[in-house]
Amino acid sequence: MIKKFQSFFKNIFSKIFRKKKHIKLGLYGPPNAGKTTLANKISQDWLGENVGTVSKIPHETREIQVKEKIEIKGKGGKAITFNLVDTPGIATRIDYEDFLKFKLTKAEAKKRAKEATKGVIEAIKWLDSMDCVVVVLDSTLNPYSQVNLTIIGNLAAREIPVIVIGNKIDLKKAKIKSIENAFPQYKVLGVSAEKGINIEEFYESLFEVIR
């Protein structure tokens, strides 16, 4: 009788703690770091379609964008399937006047600022459901910004597995070493999402953090 109960509870717990079927991989970072460009690259490589629109105007992505069931295959027959979550750029300050320099009308700028603010709030809320986060940073900029420290601080508090991507390494001003020095507790990988540089290495790194 005891053995039957032990077997029963073993089956129950194995079902509860079995590996998640729907892993959420979130792309986080400041505006214009290249999150959607990376999301599009991943989705194009494995699904043949884009996730979202890219532009030079900050906060082009103002809503959560999800691509489901992306399967990445690696060396030795490895494979992982996840839902890719592209999030709005995190910012500590959003002023509609910043959009006027991009020739948006005052009404368009105010609308964009309002939507961007809402998007930041949603992105932070979604952190609680993430199984792994890729922090995308612009490798040509100083990594010690308030925004970057806020993002990393939120992730550290939640103990979420993290990969830090230094994007835009195809540009002359790129400094991956600065990002490595800023966040030594995480794996840092330099890529160019636009040019596809080191993307294969990025895919392999996902197998290290997604369980």
Contents of the next structure:
Amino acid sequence: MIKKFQSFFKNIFSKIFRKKKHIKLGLYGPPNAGKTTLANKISQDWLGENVGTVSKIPHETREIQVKEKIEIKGKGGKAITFNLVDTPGIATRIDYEDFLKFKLTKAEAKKRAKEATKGVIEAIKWLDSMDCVVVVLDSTLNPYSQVNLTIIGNLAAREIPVIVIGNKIDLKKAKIKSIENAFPQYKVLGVSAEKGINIEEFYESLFEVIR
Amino acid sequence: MLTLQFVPYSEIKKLDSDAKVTKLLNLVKEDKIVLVEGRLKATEETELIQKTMEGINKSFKGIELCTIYPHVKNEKTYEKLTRTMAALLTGVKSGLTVIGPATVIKEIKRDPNKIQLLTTNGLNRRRTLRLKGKR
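I would like to compare: after the form predicted alone, may I see the structure of the form predicted together with its partner chain?
Let's see the whole complex now, leading with the same chain.
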């Protein structure tokens, strides 16, 4: 009986501490929204190294990339540590011919398309294991795409805390207001991961969501 | 020729998520634009995307997907409660889900009040569905 009690409490405590120690912060969004650019910015700021390569060609990130134990520090000496998970962009269509426009060879385009489909599947599979998700959207595009709604709907269904980022606010076409209108139930923050605009506000918002 | 197929809610309500997604995807693979009465659950949408990715090949390039549902303005609390209870009991049959093959639908443009299907069937015909709705 005593052993059962010990095992019960051991399980509870191990679950609590495992959760606290290994918070997974996922970056999700459609292709080319700037997830890896943001991941690189975070990782550069706190670890001094990149997470992955970025490109104008969609589906540059085709595998899950994890940067472990990133500790960020905020105002008043507060700090949080998390594993940063950069995911492939989620899409509903992948056609190798779209990559040919970027001067890839047919073989390269086909390979990229095949890897990209696997990447989308992996990204979806990882959703369940996230403790917090930053949804990265391109603020120059219409936010009412089904992929955006599906990602955010899934996070809501799984009760995973969410921050919505409207990236690329340095560009003239950026309309952060349209993202705010599309997702009024979430905190929406306009940033430029490339230029480092509003990144400090982004870090502060992480403290509000990750507890 | 462009084929639209309507799938009433009664046809899919008893199916589990896997069977529902498989059924809809098989219709889409027949180059049909499928209009489903009601909405898929969020988890079913991701399942649909996963299965779509698994099925991509030379002829099947993926799907275009769009869900809209009636926008209820100035809804009173008891009306919202009644609607939510009805949805819980009978399933989410309000709204409309449009799923089409990427080879037929070039793009679905949407704002809160309308959706536009841009098709690629040689003549680049544009079909516009104007529906009062949200998302």
